[in-house]
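Shown here is one chain on its own, the form predicted alone, set out as structure tokens.
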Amino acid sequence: MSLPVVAIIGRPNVGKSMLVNRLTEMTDAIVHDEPGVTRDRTYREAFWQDRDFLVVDTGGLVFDDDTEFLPLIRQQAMTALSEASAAIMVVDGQVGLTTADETIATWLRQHSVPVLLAVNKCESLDQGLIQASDFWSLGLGEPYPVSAIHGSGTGELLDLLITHLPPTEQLEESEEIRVAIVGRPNVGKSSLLNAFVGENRAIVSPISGTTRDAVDMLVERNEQQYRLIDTAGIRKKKQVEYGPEFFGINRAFKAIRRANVVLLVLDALDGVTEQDQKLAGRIADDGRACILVVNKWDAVEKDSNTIYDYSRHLKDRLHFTEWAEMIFVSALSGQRVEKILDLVDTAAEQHRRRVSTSVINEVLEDAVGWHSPPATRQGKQGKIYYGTQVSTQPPSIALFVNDSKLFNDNYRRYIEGQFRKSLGFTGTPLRLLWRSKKTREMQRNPANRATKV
């Protein structure tokens, strides 16, 4: 199940990113590298009470200026809003109401997405309500005074926000499997789609950029339906000009987000390029199951070691998707194409998989028994109290600990490795959410919400 999205919208320099950091309890963002865009959207996981969701930060909106990349930033915000379950408009309580705020509010009222109004930089509780009162005229309901720096008011904002989001356990799963076919231009994506459907339903051309839009095809096999989504070839950002290709690539990125499984098509003759690495990173960041499809394998000169050497090359260059299955095919001849759907079935099943709390804690007990958490020089040691799976697609496991800062990256990778060794999760990313005891105590104690989330 895909997590609901919350879009953070506002003009420049009102503190949107700071508020995102506060809501997600992080200090830096995962940047989704998109062609032709200087201020990219960032997606980060957050939770509050019984809700898990994604927060998407956007660039500052300016509607009365079309210079440089401002139109692209507007397009980014529109894309974020189109996929959001709710939005938070951020304004500056110290500066007060501006014409730019009024323009953005008018634009937001034209959409059906619920909008909350956060009046940031209200560091004083006494002055906060006075500062917020200026923004009632925007017509977006009650303005909530908050301080992204200190955390005041963010608990109340989150309490209201989650009323617009579905509880994690109520997110619906689709019976059809949505499969996005992505890759650089001219790696054979459309040829692969044609091989699946058995006829020339997509335009195939050696000229890069032939596919301008995401194309959906329905295929059925063994009473299982697959929605195959062909997408535009994704080039490096600096090579893309604003226009049809830019919008086609944006739709390709959106296709990744709505897919259950992504086929990352690689050119066997080119090897793994830097752009392939960026695409694999984006797929992993978006939490999609993935299969590495090495196309044009029939054109490679081989000996008995070729496939093993190439497999090691893939794992070295795409180490952040080492959980993904790989297959070597020829879309032109159809060689091994039919086996791709077998891998899709497995990846989709693991992507939707749910494991009981008792099994998760058995794995944790064994893992800690073999390798206990490291201790600091001051003698402080991390403790894992228990774990439970909170969502699927991708499988996400919350680990409740004394202090998440006591667990370094090596130990976190070790725990993930133990889960994969014991439980599998082949073909899907696995999210481990390290939740500190102090955070949980704050959620249980409303008195603390006024000062910190």
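Take the two forms, find the largest set of C-alpha atoms that superpose within 1.5 Å, and that set is the rigid core. Predicted, not measured: the structure shown is a model, and the values here were computed from it. Positions refer to the first chain, counted from 1. Compared with the form predicted together with ligand GDP:
Here G271 does not count as shifted, since its C-alpha moves by less than 2 Å between the two forms after the core is aligned. Once you line up the core between the two forms, the Cα of L430 stays within less than 2 Å of where it was.
The two forms, fitted on the rigid core, differ between the two forms by less than 2 Å at the CA of G188.
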Given for the second form:
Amino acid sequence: MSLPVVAIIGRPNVGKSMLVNRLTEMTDAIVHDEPGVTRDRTYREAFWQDRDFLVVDTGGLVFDDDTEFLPLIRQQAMTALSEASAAIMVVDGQVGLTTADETIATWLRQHSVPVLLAVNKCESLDQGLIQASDFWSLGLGEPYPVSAIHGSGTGELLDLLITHLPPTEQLEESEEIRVAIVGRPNVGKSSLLNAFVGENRAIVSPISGTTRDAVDMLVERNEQQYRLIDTAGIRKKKQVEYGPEFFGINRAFKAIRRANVVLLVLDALDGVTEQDQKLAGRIADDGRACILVVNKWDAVEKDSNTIYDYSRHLKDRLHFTEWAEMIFVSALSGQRVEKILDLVDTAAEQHRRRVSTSVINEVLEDAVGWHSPPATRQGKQGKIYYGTQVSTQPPSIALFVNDSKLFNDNYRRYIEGQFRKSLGFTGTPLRLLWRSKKTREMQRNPANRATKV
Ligand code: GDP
Ligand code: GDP
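Okay, that is the form predicted alone; can I get the form predicted together with ligand GDP now?
To see the whole picture, the full complex is given below, headed by that same chain.
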């Protein structure tokens, strides 16, 4: 799930951090129970209506007064702006327009990012409109009076902000299932591809993928089409150029991005390596469905415990994808290869699955009944008001609670476990979004959302 970024920009002391707190107060600072979230702490998660995004406070944007026309822009602000879908420029309504504001506005106008102008510290509504009118001259469109401290005006600002965010990244719901085959070199990806192609007669011709040399292949079985992503990348043998250890991990990452379901191919003889873990982490981060395909099973000496022991090994070492089904195959003999597609069907279906709000809340009620949320020493107890599924691919469930900080990782895992126990979700990651429900303004919105489902 790569969320759009909103950059908060302005000179020091106008109330940027206060505004960021206001916009992100409903969620934790960046979710810690999701593996692989690598951004630093200045990025915080926020949501409004049905949109999730990241807010980044750029810190005080300081321009060097001595070199009038060559502003020294803090690198952080530059970086933030370059990846931002929208920016909010904050100014101080009580102080009024300053030269520093003008310099920043000029700089912002040179970028193509849409900018909203928030005139902060406007606690009084009437007064605020007058204060705000001062800032029309910045050339950034309508100045919006807000008060980060009181929260007034921020709702209107957010309404407008989300219109500037790119549409939610969703792989289009089509009949075909996009499958990426990824893994280290020599685990048997090409052999597996050949096995698919061999067993499924109705092969449609290779079709070009999104990048220049990415060729996808269409395979059909039982009237279901599977698009095998970047088969050129699988077949490419560049050992000569790169050496036998070369592992095109970025190419694998790209394939994962485009997939609904990822086959993470492992070599039964090697067990799980660090590179396998890295791929698993990425699959989970990107919210893709996954199947662990343990290949070369023919070459393993087996007794009655082997499968059991091996499954344990996989579960221990690949905890990012502990929800993934595993299958033990031989691409060489074709053993169980056909079965992989059955698992793909299930995983894709679960990945796209939508569960009604009433069912989600039944599960929640039951879960809380068995095991109540933790309480602090001071006696403050976590409360879950209700939950509702906010998106699919992967299924994401928002849980509205009194204070998300009261829910520790253990309890979060417990709740996820209960969802899986009751509802399945085999083969797909499940996202739980823990959202504190505090202000009146915010309470209105989740309620609207719940009725939509
Ligand atoms: P930043 O440097 O832009 O991040 O500004 P801060 O968020 O640290 O705020 C700077 C000062 O402005 C602090 O003393 C805040 O209490 C005050 N401040 C921030 N927002 C508001 C507001 O909405 N109204 C008023 N009156 N003061 C505010
Ligand atoms: P890729 O680099 O992941 O595409 O791996 P390849 O498909 O090229 O296979 C690498 C090597 O593993 C080749 O020598 C294959 O013959 C061998 N291999 C692939 N699948 C199997 C299998 O199921 N069993 C055994 N014993 N060897 C396999």
